[in-house]
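Heads up, the chain below is alone and in the form predicted alone; it's given as structure tokens.
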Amino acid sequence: MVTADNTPSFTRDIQPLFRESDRESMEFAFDLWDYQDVRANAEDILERLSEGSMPCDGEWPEEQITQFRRWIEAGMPA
């Protein structure tokens, strides 16, 4: 779900994309459920999602990658 102007927010649209297993896999570097951590690493996360190396157990569908990209382009609203 996105807002009326189609702007995704972290809490509603981005954080739920990351499963508990994704969070556990990355906790050595940052917390995928923490807005500040994801914001600080957003470009690197997007690169890994786009190349398919994240998450570890299989690529995200293009729709989810696009939503993450839109969130970055919108200024990464909380």
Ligand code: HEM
Given for the second form:
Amino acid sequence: MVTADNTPSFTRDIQPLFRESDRESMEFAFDLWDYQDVRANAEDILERLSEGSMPCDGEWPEEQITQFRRWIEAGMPA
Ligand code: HEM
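Moving on from the form predicted alone, kindly provide the form predicted in complex with the named molecule as a structure.
Then the entire complex follows, led off by the chain already shown.
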């Protein structure tokens, strides 16, 4: 359940989770630092994060995946 107090925002909470190297590795498909690109690919990104196949060099800690899922559930605010 997302409340007004802890609603994640892309700029403040989500974009900083993606490293510059993540962005460079994924440029062939989308820009992980671009709000519209991440929004458009959010379900695919969540799937890869959840199954642990992305990032290719080590999976995210559960809190970060939860944060990304909460952001989707909140309607993906900018
Ligand atoms: C948090 C960081 C990352 C996220 C969210 C992410 C997400 C994704 C997603 C959603 C796809 C499927 C794209 C498509 O089919 O259009 C993908 C593919 C791919 N990613 Fe990433 N990625 C991340 C980091 C990385 C890194 C660090 C590498 C380094 C090698 C990498 C290499 C690849 C490659 C080679 C593919 C195509 C092959 C495949 O589908 O497995 N990614 N990634």
